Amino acid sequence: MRILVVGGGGREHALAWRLSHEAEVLASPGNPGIAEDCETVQVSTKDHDGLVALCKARSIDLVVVGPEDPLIDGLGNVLRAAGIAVYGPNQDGAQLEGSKAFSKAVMTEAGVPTAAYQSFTHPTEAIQFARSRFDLGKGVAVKASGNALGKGVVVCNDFDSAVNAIERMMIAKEFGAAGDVVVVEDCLVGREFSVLTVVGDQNFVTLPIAQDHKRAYDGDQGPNTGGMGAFSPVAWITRELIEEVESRIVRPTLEALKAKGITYRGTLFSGIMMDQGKPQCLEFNVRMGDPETQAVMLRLGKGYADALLSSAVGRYIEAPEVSEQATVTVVVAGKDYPMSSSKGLPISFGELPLGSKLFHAGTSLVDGQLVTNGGRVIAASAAANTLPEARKLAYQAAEAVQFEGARFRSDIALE
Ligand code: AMP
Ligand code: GLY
């Protein structure tokens, strides 16, 4: 099998990584980590005629996309209407992400349990009913509907903030069109996981959980980020648990986007929300998480290139190898993360122990000298038996990857 794997950042540098054990991979266009474990072809994630193209002239079975954004612009179905197959919703269901206020609509229409909100196309009735959500006590969560790159979402706990976040959208367009439509809902509070399946017409497969850190610094502080690390398994997420998010929030959506015409093939990502001790739907993403899938491709055996090519032609999706290690990845990040990347920097290696693997994130080669190109510039990722050992290892890795102002969360896979 030849796999494209669209996209490049650490995502896709562990999805290449992964999938190179049982296909041939190339990625488009990649990026200094991912081309030294498989060919890399300087195709833009924009070019969809020339992913085409690629797929073609290089005789693709199957195209993984790795980020939202190309699923949002329609690559799907560009690539589907050439006969290619697909790891990857259309446009339809990448709605799903691209559309906060369509994702909230589907999952009131499919009975998901999810917090209650409204949507709003002008500022004074966000606000109003902001006022009408505070004044029964609640908080509200004030979101941006469109694509605006995870950060459209202000938790206020008091008016005045949400009136800010609103206006922000709204009136002053900080997030530009994604601000059109803006959502307002109530505000849930627990623990946070993400459920990743693999979703095909037939069935759906959910792949072992990874818990990510979403803060900035040291005891979930400062500003949300992407993800400053992940590890897997996590404890305290249950067979049973997960069993409740399929059976209430994966499979109503999925019936629910069929009954509307969509059929979805790709991930599904469902952040969940435990309020009260029941999971809440937060959202919907239409690919895999980042870094989440830094630590779960270090858990997949054999099986997931088949997984990924049965959902693309509809097939029944066979469940692929899960490793009984446990898998932990450190963010290293440069220094103002989330606020600026870094660009530029020289990076070099230090020693690394067994185990461990480097997923870069934000990397560029300029004159043969590996540089920073991102807010998160590598991945530092381990496995092994037990949980403390692969964050040891991960760790050891971490502290190995040397640039100016290289820094990671030190909590990271603490439960
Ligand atoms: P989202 O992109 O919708 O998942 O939101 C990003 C983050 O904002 C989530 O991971 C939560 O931490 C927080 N968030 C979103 N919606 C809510 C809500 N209704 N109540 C509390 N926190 C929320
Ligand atoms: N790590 C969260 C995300 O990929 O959305």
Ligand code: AMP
Second form
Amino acid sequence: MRILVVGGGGREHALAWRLSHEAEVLASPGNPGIAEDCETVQVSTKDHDGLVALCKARSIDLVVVGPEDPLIDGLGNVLRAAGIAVYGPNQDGAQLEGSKAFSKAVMTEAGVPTAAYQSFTHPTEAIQFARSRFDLGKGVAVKASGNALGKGVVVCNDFDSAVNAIERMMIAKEFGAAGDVVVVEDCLVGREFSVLTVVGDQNFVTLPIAQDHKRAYDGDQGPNTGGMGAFSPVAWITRELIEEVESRIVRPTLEALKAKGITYRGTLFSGIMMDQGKPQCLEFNVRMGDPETQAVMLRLGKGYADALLSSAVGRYIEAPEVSEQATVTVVVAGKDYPMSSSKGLPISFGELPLGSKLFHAGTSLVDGQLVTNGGRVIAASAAANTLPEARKLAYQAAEAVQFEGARFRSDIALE
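Here we have the form predicted in complex with the named molecule; I need the corresponding form predicted alone.
Shown next is a single chain and nothing more.
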């Protein structure tokens, strides 16, 4: 099988690395780390025609679209129209991530347990609704409805912070067009985890559960980020809980999409929070999580490539092999992330422990020198027989990543 992985971040590096164990893999545009594991071709994720031409020239059997942006922009439609098998939904299904307003409406229609909410196009109305929720003694989460790269969510514990968040999104346009519509919803409190599901026409398969760490600093302090680390498995999550999520959240959502005439082939990422002992859906994404993917890929064995191809062509999906090992991913970020990116700083590596893997997220080559090219630079990952062992190795790997201002949370995978 010949697979094209579209994208160039840490998630795509992990996908390309895992799939390269079972297939011939190309990545476009890739990054320097991906280039160490497979061939990279410089075609932009925005160049849909160029990607079609690449697929035809290289006889690609399956395209795996890593990031959400190309899916929201309709890359799946373009490739399928050209007769190319794609793992990733069409533009209609990608609305689950491209529009939080659409996603919440689907949850409501499907009877999926989720926080009470309203969507707004005017800041005054959004502020009035936020005030009404605080008057009831509730906190709120303010969310830019459009795609804000995982950063368009502000959890507000007081009314003033909600006003500030709404004004930043809708008036100051901090997230651009993503903030044209804002969702204000009740703030849920509890443990979070991520459910990554491979979805096809006939069935779906849930991959190993991962838990990520969203806040920038230790102790879940600071602003939300794209993710500062993840681990798998998650000891407190039972098989019964996963089945409850599948029956109450995943299956009803897919049925609601089907009722709208939407055929969904790809990853359904369900962000779940346990609120008063019951799973509630915080959000859906239409691609693998980052950095959950880095932790999950280290646990997958044979059959993952076949599972993605089966999804893409509408066949029954067989579950891939899953290792019993534990995995931990620690994100090494620039000193000012998520407020700003780190670019052009030389990167060097110390000795890496056996059982670890560095997935490149924000790196590039300049005159042969590896340099930083993003806020999250490297996802230092490791697998071992126990979670504490994997954690120790992942932190040794993180400490081996050296560039000016490099930082990482010290409490990843401390349950």
